[in-house]
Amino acid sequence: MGKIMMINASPRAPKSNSKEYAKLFAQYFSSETEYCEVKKSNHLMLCQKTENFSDILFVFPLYADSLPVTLLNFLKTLEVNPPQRKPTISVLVNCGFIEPEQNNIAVEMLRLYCTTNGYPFGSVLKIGSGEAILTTPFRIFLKAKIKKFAASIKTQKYDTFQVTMPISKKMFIRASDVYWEKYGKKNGVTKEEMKTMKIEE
């Protein structure tokens, strides 16, 4: 095991909770981690860098039951731009669902991917329950997790994880609806203003 280069692909990267989990990923990672964020203008130089790595970790959320466009970007730079030696790709996705099986059919393109292109595919960490998951106590939860995930990653003995809060979907679902609603009172939009599907007059 060399090092590890960890691409947060998030569209909000410097402020997102792909950043969180990636410090809690180097928390538990043994070798030699370096963080990077995927920018409009920087496309070409971390393809560059990966030829200094022997695995990658990308890190991001779902996004339409999909990978986000950021991410999707890069992956076509990087398939024109490949390194030499191909590193392994593992894979740190979460949703705002409770499931973390709604992460599968952006796991399975990314597999695909990855078979298309030449690259060895490591292990898959899907998270359910999005940022709620990093703010309260259910956080050991998913710590715990993590660092299972970064065993794998460092023996190489890859594997697929999942992790989410362990409520049912109806206390899931009153909590996030009383979460939004103040989050709405707090910038001046109301419950039945949030509902409606108009975003403009």
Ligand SMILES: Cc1cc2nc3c(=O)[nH]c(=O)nc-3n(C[C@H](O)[C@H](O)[C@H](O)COP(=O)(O)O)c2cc1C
Contents of the next structure:
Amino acid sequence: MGKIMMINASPRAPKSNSKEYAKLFAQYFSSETEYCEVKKSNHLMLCQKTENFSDILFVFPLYADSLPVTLLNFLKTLEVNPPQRKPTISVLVNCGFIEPEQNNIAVEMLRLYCTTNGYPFGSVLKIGSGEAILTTPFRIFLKAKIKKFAASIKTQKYDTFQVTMPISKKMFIRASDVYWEKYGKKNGVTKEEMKTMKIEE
Ligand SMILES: Cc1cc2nc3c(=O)[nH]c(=O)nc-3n(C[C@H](O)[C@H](O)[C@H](O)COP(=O)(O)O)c2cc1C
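Next up, the form predicted in complex with this ligand. The previous block was the form predicted on its own.
Every chain and every other molecule in the complex is listed next, the one we just looked at coming first.
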């Protein structure tokens, strides 16, 4: 294989967890990587760039059990502006809930896209507790999985991996409640307000 193009398709790419995941991937990947972010105005430029890579890694969050619209819109552009030589597409998806399986449908959507558009499909890494794991001691499990994921792409022995925080769902929910309550307090929002639609106003 040659170079890999990491495409961050998070709607908040510059400040995203996906950016951190891409950074970790680049640390463990033993060939050249290039990092790009999907923006409203750079779809065509990114499509042209794909010509120079043997592999693409889409890095993105799960949004409403699906692909974020940032990625959907980019895929639409790529569909009509494909590279001549189709790179292998791998996927690194993270979700907020603890179960990495929450990402399954999003992965299948991308797999279908690849089959329909003639892209070889590579490896998958599904991350659960994606908002939290980066800042906990469980980061070591994440790093170990990213290492394996990166090696599978490098050696073209494609596989599917998953990782999450090794705690019970109950404990995860309790810890999340404490985190979001503190976060709300810091921003002048109470728990009661967070439970209402007023949070959107
Ligand atoms: C609008 C929205 C929808 C989301 N939908 C889901 C979801 O369906 N399931 C889930 O587990 N997490 C969901 N999340 C949580 C994100 O996947 C999670 O916060 C992720 O770490 C964000 O990654 P990013 O910083 O790379 O964008 C959602 C977040 C937002 C803002």
